[in-house]
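Quick heads-up: it's one chain on its own, the form predicted alone, in structure tokens.
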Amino acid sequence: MDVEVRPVGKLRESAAAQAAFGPLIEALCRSPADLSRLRVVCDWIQYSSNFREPVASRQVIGGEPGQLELAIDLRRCADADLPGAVAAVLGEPAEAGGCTWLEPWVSGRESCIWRFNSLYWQALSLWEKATGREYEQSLPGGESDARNTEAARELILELFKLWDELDARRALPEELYVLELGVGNGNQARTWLDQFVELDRRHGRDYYRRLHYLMGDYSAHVLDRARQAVAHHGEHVSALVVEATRPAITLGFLTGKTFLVYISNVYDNLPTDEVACIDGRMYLVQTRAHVAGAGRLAGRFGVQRQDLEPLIQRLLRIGPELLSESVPEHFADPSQAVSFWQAAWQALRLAERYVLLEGLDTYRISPSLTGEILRPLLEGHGDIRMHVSNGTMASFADTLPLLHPFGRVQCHDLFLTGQADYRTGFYGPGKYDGSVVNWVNGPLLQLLASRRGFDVRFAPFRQRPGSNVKTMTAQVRD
């Protein structure tokens, strides 16, 4: 039996969590499973919301008969009973059982809880009037860390130097584009302009005459809030929806012209498988979602258990007030529709297993990249599992030629820097109140970027040294 605890800094601060090993090997001793066929992984999962049972199993299939993984979160055993947990687990398949499920096992990126963060973005309005609040108040602090004046300064003031070099060689263009994708609120949109004005009117250069600041995001809802927050810009502003995992097909015209893409919040946001080299060999994670706690709410809305499931289908299909309309029944306005998709996607979880890889050539990132740009983040470094990072990849592929050959990609995100991060601790799948979050696999993108000849660095956010979010600048490689 292999037990591995991933040594995240607040398990030493959790007398609770250390004193569940003794009760847990006992109950592992006492079940009836082969352990020598068994592994175990303890993880602290700091999103309070997540997808994941504080003990879980998984199979792990095309491995060694018999092979089976159990998942310990350490944050909550000590609130479960953790020996009665883990016998029923061990007892039982994971795909048995009385919940309620919503999909076959599909890949990670496949998985209908992307669906459900669609839903979040479509009906962001009528989620926030459910809640009261904007959903970046739902982020850590209540607000973005990349919302910052002095960052926006200094990122302007690197442009102007740029754009007076290249006007001192002839070689600036008349049009000077800068593209924002994922505009929140419009608050970084209507900072960052505000200062490109000021700091402008005292360069002396008319930059600002020539600017085309363009707005790119998923949801319609977002960009008109972020049109109203920069109407005092008038025409130097665009707003475009814009897909986020293939962003050139609305951007398109803007190749090889942009000078600044920002990105804040955006590529955390975006769907993922995970990868697994367990005993040296390479497994995609698949995950199948269900309701916890079906029967409460089934009960809850008045509706029958076996109907549960298509009420969901339904909902993801045609959104809350369509569903009011269509089943009155059960939700009179849609109001009461949102209060079920909110605990719908409050009980949602998954499971999960992992499938053996013949091989990583075989596997597909994104149309146009293989798993085999993963070898070098899995081969050679023991049993390890990371986020493939799928949309982030084909996103960040897509963005890189809308750049001037001076131009730059800078990114406000949630980032892992190093590899072995993924030894460290828990990197999600999360949930941010009704979307999902997963931190980014950096050295990945790194890889895909050296690739097309660019240069990806990362760095702590400066404004906010102690902040997760971490920056991210991509440009052509010197």
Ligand SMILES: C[S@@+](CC[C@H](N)C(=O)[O-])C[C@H]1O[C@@H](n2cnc3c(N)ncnc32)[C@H](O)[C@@H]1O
Second form
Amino acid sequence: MDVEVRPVGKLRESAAAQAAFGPLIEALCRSPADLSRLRVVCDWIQYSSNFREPVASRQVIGGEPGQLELAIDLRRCADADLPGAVAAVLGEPAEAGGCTWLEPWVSGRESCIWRFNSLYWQALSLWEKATGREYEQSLPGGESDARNTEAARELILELFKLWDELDARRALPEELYVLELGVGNGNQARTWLDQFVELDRRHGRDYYRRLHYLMGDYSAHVLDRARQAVAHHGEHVSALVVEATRPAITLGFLTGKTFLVYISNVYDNLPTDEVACIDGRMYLVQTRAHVAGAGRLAGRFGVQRQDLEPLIQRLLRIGPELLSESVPEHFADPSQAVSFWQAAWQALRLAERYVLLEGLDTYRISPSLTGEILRPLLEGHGDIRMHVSNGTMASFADTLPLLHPFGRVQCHDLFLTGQADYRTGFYGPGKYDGSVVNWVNGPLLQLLASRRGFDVRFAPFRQRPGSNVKTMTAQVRD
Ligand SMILES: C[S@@+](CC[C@H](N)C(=O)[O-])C[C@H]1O[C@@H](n2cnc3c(N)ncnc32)[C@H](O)[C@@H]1O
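Same protein, the form predicted in complex with the named molecule this time rather than the form predicted alone?
Once more the chain from above appears, this time first in line as the rest of the complex follows.
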């Protein structure tokens, strides 16, 4: 039996985590599980709202027959009936009846949790009205770092320097394009543009007259809000519906022209798979969404338990407002449908299993990238599990061609900067209000950039150095 403890720092600090091991081993010894094929993996899930039960089992399919993983969340095990939970999950596979499943087994990026995520951004105001909180409050630090005035000014002054140099060589185009992907409430666009105007006035080169600030987002609702936030910048701003994982479809006209692509807190919100290396074999983590406490949830909203799954599917298709119109007998007004949405989201869990990958080249990260690129990160490092950050990889690859030869991508987000980090922490998925968060696989992004002739650098977010948010900059390699 292998026991892997990832949160070694937390283990030293937490008496409850240390105390969990005695009862855990006792429960394992009492269970009928074949201990010679059992892996026990302990995490510390820092997100109080997440998709896991404190104790869960995961089948390993295609490796050693009968191999099983037992997953423990050390943060919550003091509050859980650990021996009872271990006995339950080892006695009854996750596939057994009694569960309200929302989908078949799929890879992480295909899960319906991303439909919930998208619904959150499409119907953000309804959610915020119900909670009385703005989405920014759930971001690291309680507000978006892209709103930081000092960071915005630094970036703008660097742009001015570049533009002055190009101008001196008569190489500065008339139109100066800046693109922001994933604009949220538009606060960061407003901060950036307001600072731009002020600095441009002082700089005296009239760059503002030539500036086009493009805001791209997949939520028309969010774009509307952002547009209002920057209305005073008039013609200098355009709002476009853009799928961040395929920006070139809408933004192809910017190819080779964009001086700055500005992104914050978006990459950690894009769909991702996870892969793992166990005993030298590569696996894809498959997930399956289900509802915990389905009976309670159904009872609370006066629906039959068997109607719960179709009702959630309908919510995901048409949103809470139309749901209340279509089944007024359950939801008399939109606010009740929003309560149902929030309760379903809170009850949403992901079962997981590992499925052998026949070869890394048979796995596609994105339409233009195979899993081969993962090899140096996965092979030869012992047992490891990591995110593939598929949405980010696709977005980034599609964004690079939009850059002017001297342009850059600048991004504030949750990045891992070394694959060894995966051994010691939990990096998602977690829930931020109604959205999904997964840290981004920084070393993988660096590998992709380097294949395309770009350098990717990570630095602490200078204005809040203690935070988990890092600043990523991508530019053509010197
Ligand atoms: C956490 S918010 C960040 C907003 C803002 N940049 C900030 O830092 O406050 C994520 C934003 O990304 C957008 N978004 C998420 N997934 C997207 C996708 N696949 N395509 C386009 N926009 C997406 C959401 O609509 C939302 O506006």
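In this text, the rigid core denotes the largest set of C-alpha atoms whose superposition between the two forms falls within 1.5 Å. Numbering follows the first chain given and starts at 1. No experiment lies behind these values; they were computed from the predicted model shown.
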Align both forms on the core first, then report whether residue 9 has a C-alpha shift of 2 Å or more between the two forms. yes
